Every structure is written in C-alpha cells, then in structure tokens.
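One chain follows as structure tokens, the form predicted alone.
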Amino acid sequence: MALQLAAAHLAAIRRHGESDYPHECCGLLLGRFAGERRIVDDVHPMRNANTTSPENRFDFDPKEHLAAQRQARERGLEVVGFYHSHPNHPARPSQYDLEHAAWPGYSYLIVRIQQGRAQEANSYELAEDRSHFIQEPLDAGAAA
C-alpha cells in the first residue's frame, strides 16, 4: 500500500508537530481506500491525552476519537490512518508505537520534530501479524 496526501496536508501535520513541541502531537488521516492507495482528503488534529509522558507518548481521548470518526462518516470519509510526531527522535516507529498500534490496514505517519522544527516524515503499515511495521511509499505531492 501507499499513502497519498496533499502537500498542504503534510504541511498542516508538520505545523501541528511544531506547535505541540516538545510534546508529541497526534491526529487522524481521513479519506478513502482506493486500490493499493490510502488517499487522504483531510487531516484531523487531536489533543494528546497522555498526561504521564506526553513528550514521548500519545493517546487519543476516546470520546474525541469517536466524535471525529462520526464527523468523518457524515462527510463521506473514513479513517485511513493516524499521525503523530516524534520530538527529537527519528520518524520511525518506536517499540511503544508497535505495542500500541491496534490495526493493520491503516497508515501510521510519523514526523520528526527536531528542536521544534519539523524534519522528515515517513509512513508505515502494521504487519498483519502485528509483529512489526512495514515502511510504505509516501506521496505528499498530490494537489489538495
């Protein structure tokens, strides 16, 4: 699979990561599944509900998550993935990310925020057996 999103969507995710630094940011990737692509039509920033270690962990508030899913459905969109930032760490899944990723079939986009500035972004898919992540192509040049 591959993740396709507009440059403007990736820019919005990068800004979210910079604004939440030094904490992790998080959000939903909303769009549609199209063959071998997950196409993002909108990004939905979420509040990091992790209060014990927000600089290297994130949690979605369950009520906020359900409300965002409902709003997406009303707009004819689906959750195709999730995004979060890694403050001062590489844009690759951590062991914690692997242990808390629940669903194969979705994209997991990670953006590195180094000293408050957004750096590289990479996208991954959780393997069917949930044992590891597989890096997937990221097409961030699509028009909005």
Second form
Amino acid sequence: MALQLAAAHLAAIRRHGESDYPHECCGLLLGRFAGERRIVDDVHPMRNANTTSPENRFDFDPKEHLAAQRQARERGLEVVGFYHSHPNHPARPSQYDLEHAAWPGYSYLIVRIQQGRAQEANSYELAEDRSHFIQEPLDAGAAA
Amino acid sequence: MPVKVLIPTPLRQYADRHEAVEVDGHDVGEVLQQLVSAHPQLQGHLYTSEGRLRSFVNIYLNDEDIRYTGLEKTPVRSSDTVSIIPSIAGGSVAAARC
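Show the form predicted together with its partner chain, please, because up to now only the form predicted alone has appeared in this conversation.
Expanding to the full complex; the earlier chain stays at the top.
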C-alpha cells in the first residue's frame, strides 16, 4: 500500500510535532481506501495523554479517540492511519511502537522533530503477522 | 436482541466488507461471540489464542468502556451500539525490559 496526503496535511503534522516538542505529538489520519492507496483527506490532532513520559511515549485518551472516530464517521471519513512524532529520534518505528500497534491495514506515519524542527517523515504498515513494520511509499506532493 | 456492532475499517475485509453488523446477545460477550461466529476470521484479530480480548482492543457499549461496566458481562439492549476501538500508543524508545 501507499499513503497519499496533501502537502498541507503533512505540513500540519509537522507543525503539530514542532508545537508539542519536546513531547511526542499524535493524531488520526482520516480519508479513504482506494485500491492500493490510503488517501488522507484530513488530519485530526489528538492530545498526547501520556503523563509519565511524554518525551518518548504517546497515548490516545480512549474517550477522545471514541469521539474522534464518531466525528469521522459522521463526516463520511475512514480512519486510514495514525501519526506521531519522535523528538530527537529517527522517523522509524521502535520496538515499543511495534508492541503497541493495532491491526494491520492502517498507515503509521512518523515524523522526526530534531531540536524543535521537523525533519523527515516516513510511513509504515504493520505486517500481517504483526512481526514488523514495512515502510510504504509516502506521496505528499498533492495540493490540498 | 439485535445489537449493532461497528467494525473498524481494517477488519471489514473479514466481515464481508460491512461497516456495521447486527448480532444478537444478552451481554457484550455474547454479542462478540455471535460476531465471530458469523465472521470467524475476526476471531484472531479480536481475541488471543487463550480466548481473551487482545490487549489493544477496547470495547465500548454506546459511550461506556466495558472495562468499567462489567467487562464482557455488561448487559445490552436492542438499541445499543458496540464499538471496537483500538488502543493507540507508541513511542520513540524501546520499552525497558524486566
């Protein structure tokens, strides 16, 4: 699969990561599935509910997540994936990310925030057997 | 009594592409068992091999997380909606191992 999102959406994710630095940011990727592509039509920032180590951990608040899923459904949008930032850490999944991943079929977008400035972003999907992440093409060139 | 279960997008391929499925049951556990009986491929995505809900699977009855209402014994009514919502968490550094 590949993840397609507008340049403006990726910019919004990068800004979110920079504004929440040195904490991790997180959010939902909303859109649709189209053949071999997950297409993002909107991004939904979430609050990092992790209070013990937000510099290197993030959690969605379950109730806020339920509400966000409901809002998306009411707008006719699907949850196609999730994003989060890695402050001062490469944009690749950690073992912790792997251990806490949900089902295969979503995109998992990660952006590195180095000293407060957004750097590379990469997108991954979870292998069917949940054993590892697979990097997927990230097409962020389209206009919003 | 029929209860609506909302199916998360990645799992719809295992539920005949349905966004929602209506199944019978007196409590959440029965509803989920009816769901996986009708769509057996969902079993491994919702339950461990020991038959427990996977750790990242959160179940809501309407607005309530069943962890606080009686878990799978939470009774249901015909107007209820069950939502299957993944717990989303992660982080940049590997977890400390005990």
